[in-house]
Amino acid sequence: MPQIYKKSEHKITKDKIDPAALIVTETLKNAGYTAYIVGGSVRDLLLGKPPKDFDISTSAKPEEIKKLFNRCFLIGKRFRLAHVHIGNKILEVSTFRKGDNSNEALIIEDNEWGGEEEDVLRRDFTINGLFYDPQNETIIDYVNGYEDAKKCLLRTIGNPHVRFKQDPVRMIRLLKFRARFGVNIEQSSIQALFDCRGEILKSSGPRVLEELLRMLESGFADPFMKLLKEHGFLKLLLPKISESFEQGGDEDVFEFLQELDSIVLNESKKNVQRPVFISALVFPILERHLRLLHEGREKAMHLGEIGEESAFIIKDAFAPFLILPKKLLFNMSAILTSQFRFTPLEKKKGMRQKIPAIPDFHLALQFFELRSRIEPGLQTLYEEWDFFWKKHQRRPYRKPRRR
């Protein structure tokens, strides 16, 4: 039987719940289904953090959910769920599932429906296994997650060795929660982390990449990357970047990550985009690489050559396990190549600023601003380029004359 915690105990008030999530749970309940707000949002509210998303779990099957909402789309093959659109919000609604907590085999498909207790027992950590029922404002706890949240303790549901082998991405998520919340990790989970870390290479590369990208954007990139390094995951997932760190190149990267974390946490109006975040991992490696190539050359490298080297270094930095989407790779290459337009390897007299005809040039400027925060000597140069860019943007479009 679960532990039930009343509002007087957990202190979560309805005004902290997204109204769209309340609409979805109420609609499902009125149709005769069980429905709860679940997982990260309940955890965040107990830990005193504002939730980013409100996910919902229900006894309704995906096709039944779809019938209840005008704008509902079923997604996923490995993990089938519904995206319900309420206004401008998209809520993720999943059906209760069951899983075998004793089987070490890698989970390839997770679409076997079950009851609410079974659904909790297949989740990763106790603090993520809590249900919140908005109808009576109670928390339903099958796995002692409420007490673990109060103690700031991260504990695996079931045997951690088995759970990490079933889904190795859980190990990355464990370090993610450690970085974000500063929670303590229960001892058997720490041991399993070391014993099972090689299993991470059996997981889905795109899933791991998405977890990495989300953490770079989270405001906790610096502690997260340090935890990856400390626990041996950096060497497995990003061997070239790890090698660079071992050669003393980690300080530059961590300076970038610390500055990005500060921007995310303290400058909410500043919209830093994903390619800028991930470029921070590669720029110090590329800069050292280009300076070595440049040494002893009579003729300076032109931007075309630098672009080719940038593309090579980016692919090499994430190989062989992580493969970047083409769009992201293209944006990163443009961002990094443009840095040597701003600060050439060999400065020439009489250089004039010229805005290149490349899309998303503002991302390159955004990264240059990041550099100027770390190197104050670049601030004036950044301001000149930024002024020139804004002036260029204000120019009226002129239709070419026909010859």
Ligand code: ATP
Contents of the next structure:
Amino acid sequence: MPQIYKKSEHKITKDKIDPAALIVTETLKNAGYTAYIVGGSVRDLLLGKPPKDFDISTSAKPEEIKKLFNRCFLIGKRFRLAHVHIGNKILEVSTFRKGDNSNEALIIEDNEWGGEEEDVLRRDFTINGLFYDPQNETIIDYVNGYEDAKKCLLRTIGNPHVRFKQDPVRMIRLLKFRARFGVNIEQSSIQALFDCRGEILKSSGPRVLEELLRMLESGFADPFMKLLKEHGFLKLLLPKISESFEQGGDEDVFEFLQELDSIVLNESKKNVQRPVFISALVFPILERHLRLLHEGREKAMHLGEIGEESAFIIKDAFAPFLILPKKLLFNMSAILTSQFRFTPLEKKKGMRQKIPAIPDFHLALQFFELRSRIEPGLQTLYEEWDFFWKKHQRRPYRKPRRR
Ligand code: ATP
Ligand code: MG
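Given the form predicted on its own, corresponding form predicted in complex with the named molecule:
Everything in the complex follows now, all chains and molecules, and the chain you saw is the first one.
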């Protein structure tokens, strides 16, 4: 039987819940199904953090959910769920599914429906396994997650060795929660992390990449990357970056990450884009590589050559396990190459600041601003380029002349 915590105990008030999530749970309940708010948002509310998104778990099957909402799309093959659109919000609604505790093998598909307790038992950590019932305003706890949240303790649901082997991405998630919330990790999970870390290479590259990208943007990129390094995951996932860290390149990268974290946490209006975040991992390696190449040469490298080198270094930095989507590679390459337009490897006299006709120039400038915050000597140069860029954007559009 689950533990039930009343509102007088958990103190979560309904005004903290997204009204769109309340509409979805109410609609499902009125149609005779069970529906709870689940996972990350319940955890965040208990830890006193603002939740990002409100996921919903229900006894209704995907097709049944679809019938209840005007705008509802069924997505995912490995993990089938419904996206319900309410106003401008999209809510993830998933059907209760069976636990995976009987099977030690790597899970490829997870689409067998089950009851609400089974749905909790298949989840990763106890603090992620809590239901919030908006109708009764209670928390329903099958796994002692409520007490763990109060103690700030991260515990796997079930045996950590088994759970990490079933889905090695859970190990990366463990480090993510440690970085984000400073939670303590139970001893057996730390042991399992060391024993099972090699399994991470059997998991899905795109899922690991998504967790990595999300963490870079989270405001906790610096502690997260340090945890990846300390626990031996950096060497496995990003061998080239790890190698450069061992040669003393880590300080530069961590300086970038600290600055990015501070922007995310303190300057919410500043809209730093994903390619800018991830470029911070590669720029120090590229700069060192280009300086070495440049040293023995008589003629300066031109931007075309630098562009080719940066495309190679970016790919190499994430190989062989993580494969970046083409668009991201393209954006990063534009960002990184442009840095050597702002600060050429060799200073030339009388250089003119000319805004190039590349689509991602604003991203390159955003990265240059980041560099100038770390290296105050670049501040004036950044301001000049920024001024030119703004002036360039204000230029009236001129119709091309007909010939
Ligand atoms: P975040 O705040 O970063 O979104 P989250 O815990 O909400 O963290 P999601 O990826 O949104 O992470 O997943 C939602 C919920 O699904 C989790 O809280 C957890 O209950 C469950 N879950 C996610 N990934 C796994 C996994 N690999 N194994 C088991 N359960 C998982
Ligand atoms: Mg979430």
